[in-house]
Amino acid sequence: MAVVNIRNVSVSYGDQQVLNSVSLTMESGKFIAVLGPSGCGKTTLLRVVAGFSEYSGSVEIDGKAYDAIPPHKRNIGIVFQDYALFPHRSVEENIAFGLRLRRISRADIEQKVTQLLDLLQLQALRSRYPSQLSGGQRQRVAIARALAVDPKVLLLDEPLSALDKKLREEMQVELRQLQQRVGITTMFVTHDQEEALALADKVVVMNKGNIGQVGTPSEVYARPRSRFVADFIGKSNVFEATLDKSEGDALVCKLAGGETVRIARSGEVRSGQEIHFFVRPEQLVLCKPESPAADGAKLAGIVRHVVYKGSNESIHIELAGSKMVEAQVVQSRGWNIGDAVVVGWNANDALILAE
């Protein structure tokens, strides 16, 4: 296990700034998911830690500067998106490859390979070649090969992206359990928000070469610090409003159409201040126009679209001014396109977004 400190790291390709003075601490033994849209710099950050990209700033592992250490001497395990297995080598030979380069004795190699085959449930596949393996099996072989050299840090560059949804979810569980058993500090790069929330101890949300927020999965989901994080992590209904007054533990504000709503109190605010606040789809409360609404809002709308998702439904509603919001309901009450509906929320579920 190792502590990784990334300090003021910048990367440029010509005139393009890919990373902009990024700083991040990866705690020993933790699973860190680096999340963001395509082109945000997340893979470049992984390549910096691996030593594959030139950069300014510093990378330290357990207090030792690694900036002048070439990739092959950093003792870092890497699993690439396409796994990069040797097609002409068996499972056993792929796993042993890095050990042979280090001139480890044959007996020690055999012992280590057997240990990893058992750990990743690959013993029955040891003589097969990559072309004879499923996607999930190839991924486990790539992880075994990365772990064979006892690396200080494990880097995973979207290793589940090529798998179908069901297998991907199964491999998420396997990968997390494996990381916890081995106890290795892990950086996992992904563009899949659900994957990051399911796997990570800490989530790093990146945008345009900068870190937008670092926190536990529950922190970045429930308390996003910006509109970008709120929109990127899960789904959000974002409203523009003007603060009117305080009312007990809530703030009263007015929407652009003049409707009065209540939201959670947050930090220092002033009357007349223009703000953005968000409510998650699962926190919207829908009712018939004649029924009592939630305490935070009573906004009239029309159902425009209904999406059945098995365990829940997504109801898309048009409010005044043609604003669209999405509500997620677990049990359908028979909403149909064209139905009149009142949209509300509990005041504590509506949170101000930092600008």
The other form holds:
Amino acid sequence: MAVVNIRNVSVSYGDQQVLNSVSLTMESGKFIAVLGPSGCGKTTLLRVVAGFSEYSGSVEIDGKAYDAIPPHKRNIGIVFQDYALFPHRSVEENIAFGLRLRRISRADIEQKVTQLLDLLQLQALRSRYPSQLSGGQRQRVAIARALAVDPKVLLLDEPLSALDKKLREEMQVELRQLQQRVGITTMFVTHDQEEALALADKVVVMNKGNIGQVGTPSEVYARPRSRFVADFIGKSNVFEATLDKSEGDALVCKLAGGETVRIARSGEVRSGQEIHFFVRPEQLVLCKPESPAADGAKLAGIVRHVVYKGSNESIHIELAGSKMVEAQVVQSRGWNIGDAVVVGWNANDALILAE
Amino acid sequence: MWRRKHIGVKIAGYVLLLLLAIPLIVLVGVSLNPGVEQIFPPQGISLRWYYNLANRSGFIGALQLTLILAVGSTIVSTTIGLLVGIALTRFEFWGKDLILTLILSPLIVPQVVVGMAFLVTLSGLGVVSSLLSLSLLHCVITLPFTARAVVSALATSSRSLEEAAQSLGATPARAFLSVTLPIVSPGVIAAAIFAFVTSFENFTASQFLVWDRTTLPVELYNYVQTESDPPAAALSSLILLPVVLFVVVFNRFIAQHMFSGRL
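Please supply the coordinates for the form predicted in complex with the partner chain, as a counterpart to the form predicted alone shown previously.
Now the complete complex, all chains and molecules, led by this one.
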């Protein structure tokens, strides 16, 4: 159990700034997902904590400065994207590698390895070589190897990206349960927002070397602070509008095409201000032109595309001014391409974006 | 139709192999003649000319020198190749490409030129040809093989392997020795064998630097200039031996394990 404090960490390669004064606290025993598109600096942040990347700023674990400590003395477990299993060593030898370096008695090593093989259900594979394992099995071996030395912190670099969708979802559950059982502070780097939301206690959204937002999965999903976060976490329909006035709990504003819509009230705003707001696809309400619409808006559009996804359907609609929006509906009312439709929302589902 | 084509390709392949092997088969056959005539097929099987070789001190001395050079230059160039490979793949510095090109240049520059260059440089420096100068030459000639093999083996071994070892508590040196080295060792061993054979059979460059002692290929060349009898064939057959060994070892031992990462 350890608390990790990352303070004002910057990394640059040549004139390229990869991390821009990033600060982050990882609470003890928590599962933190660092989420962002490729090139956002998330893997660099992980390498900073592991000690593999040079940086300015400081990394503290349990109040102790780690900046001068080389990787092999940090006692931090890593699971790499390619798992980095030693190909010339068996599963058992891979797991025991870190223990053997620590001059632990043979019996204790044996006991610890057996315990980890049990924990990760690898008993039957103990004498196999990495080339004889499936992707999911390799990943479990990599986790067991990292956990064997009782690290203070566990770092996972996109560990699920090499697995197929079904296995990935199974491993998500397994990984989360394992992390809770072991109770280790964990940093999980991923570009997959679903994975981050499903696994983490805390999601850190990164973009271009900066942290965009930190919060619980529901916070970053329901209350994204920037357009980038709104777009990156889940899908969102972003609108530009000019504020008119406030009316009870709602704000009234005008879209570019002149339509009046109502959105949720938030913070300090003034009349005439240019704003962006967004509505999630599942919160758009679709109805036929003649039926009563939701209270937030009544925008006429035409269905341009329908994607069937089994449990739901996503309907792509063209509004006035060629603006495309996407709505997600659970039960299809039989929308067809070319249908006239009215798009609306409840005022409190339309949220202003900070920038 | 396809099957017939297949057979045609097979036959062509075997004919080609036979053409490649015929001169060597004839050579070995001739060396086995019991008499002084150089005829093929041999008129019986005898190791007479091989025993004859053993009694000529010139050949024995040449064999000794050749072996010393081959073993020595293999060890030195494999070690240097390994160090160069580590430097070129693990560190960033100015002039990397230049260094690799320089090391590989003996592959491209004709050996006559390499040998001549050594001779001119050494005599310019007032250095007399000796075991040392010949050793130096053989290291330069074999280094391209070892350096290139090590560089390509290290380049394909994932950097994250060493980092994983370090995260588990291994020092950078320990991580290299216990993880990377075992993985690249099949490539390094293959390179060492290649270096050995290259040194063992080198004639072109070596002839410039021999003094009163010569290497086996040079000795053979000197010998056939004046005589042409079965001992020459026997000697040639003997020089073939390490090459054959090399091919067998490489196929049976190295090539199989090369890609599994285990040795």
